[in-house]
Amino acid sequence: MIYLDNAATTKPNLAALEKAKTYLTEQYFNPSALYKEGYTISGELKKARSVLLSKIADETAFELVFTSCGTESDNQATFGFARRGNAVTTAGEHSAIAAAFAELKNKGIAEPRFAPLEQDGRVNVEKLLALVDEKTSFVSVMHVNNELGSINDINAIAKLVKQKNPRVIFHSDGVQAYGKLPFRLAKEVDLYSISAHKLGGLKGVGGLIKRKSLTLAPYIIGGGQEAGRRSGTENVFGIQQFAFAAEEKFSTLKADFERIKTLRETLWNGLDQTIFQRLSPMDGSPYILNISAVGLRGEVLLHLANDKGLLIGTGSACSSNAKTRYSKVVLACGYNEQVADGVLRISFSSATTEAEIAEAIGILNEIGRDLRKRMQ
């Protein structure tokens, strides 16, 4: 089997699993008990913490929330800090976003406002900037489109809104760029959202990096959990293998990137271009390709990949369930059905070889060539 769907999630680092185990088997307190275990435990996950928000930010201005996954992390930004007026966000955003600013209208919250795209699918600045005005309370542009790949200077997209309205709260879904991008946050952005399973965690565990300024209230309430601002007790267990996990990754993270990038390079060069097009920018993210075998459908594709070993996706697996044929982000791009009916996104992961790209362009070129004969 080759998997390459990393985007949807990562198969979860054994050492990482295997070191955080004591936390299943031994070390197993609840860390709000008040014995010495109990404090020990509380004491841990303060480590934790530190080990993952240090990796792209100042200790000393922001602070990490532990949730249950990234789309809780987008929810309660957005439920928490979207409270009048008017919020931004983009026409490419992970349903997470996207649901959520459709929920402020159908509730009456908030006028949700969408900044539309450019080609390779970031952020078109200069409208999302003419949609802030001085109502706006809340704008939310994702760092890494999860489809496409396409990167979004957040922290420059940032300065500029707090230019045009500084009492803006700006949010960036991080989901994608968390441990796979070299960067750290910038003061102007004031959430920011990380999943433990897209870099080797477990499924289970997000977390919600805020600025320590910002007064966050609680999404779930109940047992005063993490200061108060997300109740239910923490999985310690989780957490510390996404810790593990991410102290790991950071460490080869800069050799990670330029190695896919070649590998995702390598892999678009092998592709028979008479069928395949190219939707991905060269710039983006190196740990997502996406493709299209225009006049053929993706689903059927994958389905044929899958039948020969390879796993694949055919854009983010949280919309998989949804009622439209086509996706959304493609088709804000500007391309039309025919390009997003035959999309394939391929992801990538730290541990992905060259010869799993070798034998997967194989199996892209004879799937996609024997459709087309098919459907001639």
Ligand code: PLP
The other form holds:
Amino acid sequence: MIYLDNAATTKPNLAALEKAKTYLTEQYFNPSALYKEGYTISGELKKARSVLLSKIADETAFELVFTSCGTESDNQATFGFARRGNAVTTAGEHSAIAAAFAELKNKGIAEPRFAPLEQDGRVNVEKLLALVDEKTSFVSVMHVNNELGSINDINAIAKLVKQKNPRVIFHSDGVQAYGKLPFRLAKEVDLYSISAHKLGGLKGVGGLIKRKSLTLAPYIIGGGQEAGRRSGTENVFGIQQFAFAAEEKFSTLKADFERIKTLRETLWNGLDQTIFQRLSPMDGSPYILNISAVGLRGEVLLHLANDKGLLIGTGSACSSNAKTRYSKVVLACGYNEQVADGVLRISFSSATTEAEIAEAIGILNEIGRDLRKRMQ
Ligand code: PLP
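I would like to compare: after the form predicted alone, may I see the structure of the form predicted in complex with pyridoxal-5'-phosphate?
Now the full complex is given, and it begins with the chain already shown.
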């Protein structure tokens, strides 16, 4: 099997699993317990928090709240801060933000505003800024687009937004960026969502990085864990495994970035370009290559590839339950329905090999040519 759907999820880091196992089998104590075993676990959580946070942020200015996933982090940010007036986001967001913004309207909390995209999948910054006014309470702009891999310069955008309205709370969904792009958070970014399972961690573990001076109204209340910001007994095993996996991922981040960029270009150059059109920009995240087999159905190709042992996606895995046939993000980039219908998302991890890329090229060209012949 060749697994090239790593933007949907990645294989858990097995060495990190092994290292974290003790938190399931021996050190399984509740971190809030008052005896010393509990206290020790609480100290271990503190270390994991520091590892994860320090990779991208200044620990004197930011802190990390553990959540159950990237979706929860995005929802917590939106419902915690879009509380009046209007809230601005982009037409390219993952459903964790897009659906939360729709809910702001349904519940009459705030007026949602959506900034259009450029053809390469980045937000049109000028048009985004035009939507920000004195009544804007919250702005959310994703860091790396999960369908196209396009990168928004969120530090620069946050700065421009704050120049227009300094009271705005600025959030970014960093789920596809964390551990993959060389990056550090600027002080103008107030909130940043991360998720473990995109870089070798487990599904069901996430975090919301927040500026320390910001008061977070908790979305989940109860026992007051996470300093009252997110109740619920912490997933100690999952968090430790996340920290161990992140430690490894960040130690090879730059080398992986360059190597995967080369693999992405090798794949693209090997594809039959009379069949496939490239939608991902050259300067996007190297981890994602979005292509369209224009005139063919991406979903059919996905199943044909699956039969040959190649696992790829058609867009956001989280939208595969949605009723709409076409990717809203691809349409928002200005492509027509025929292009949107042919979309395939191929996404890499640090474990992807050259041999896998060579085999994937052969399979994609073969199924693309076969299907085209059948359609003629
Ligand atoms: N945001 C982006 C950009 C994503 O790609 C994903 C997952 O696909 C999420 C949020 C949701 O993260 P999780 O699966 O941890 O809820």
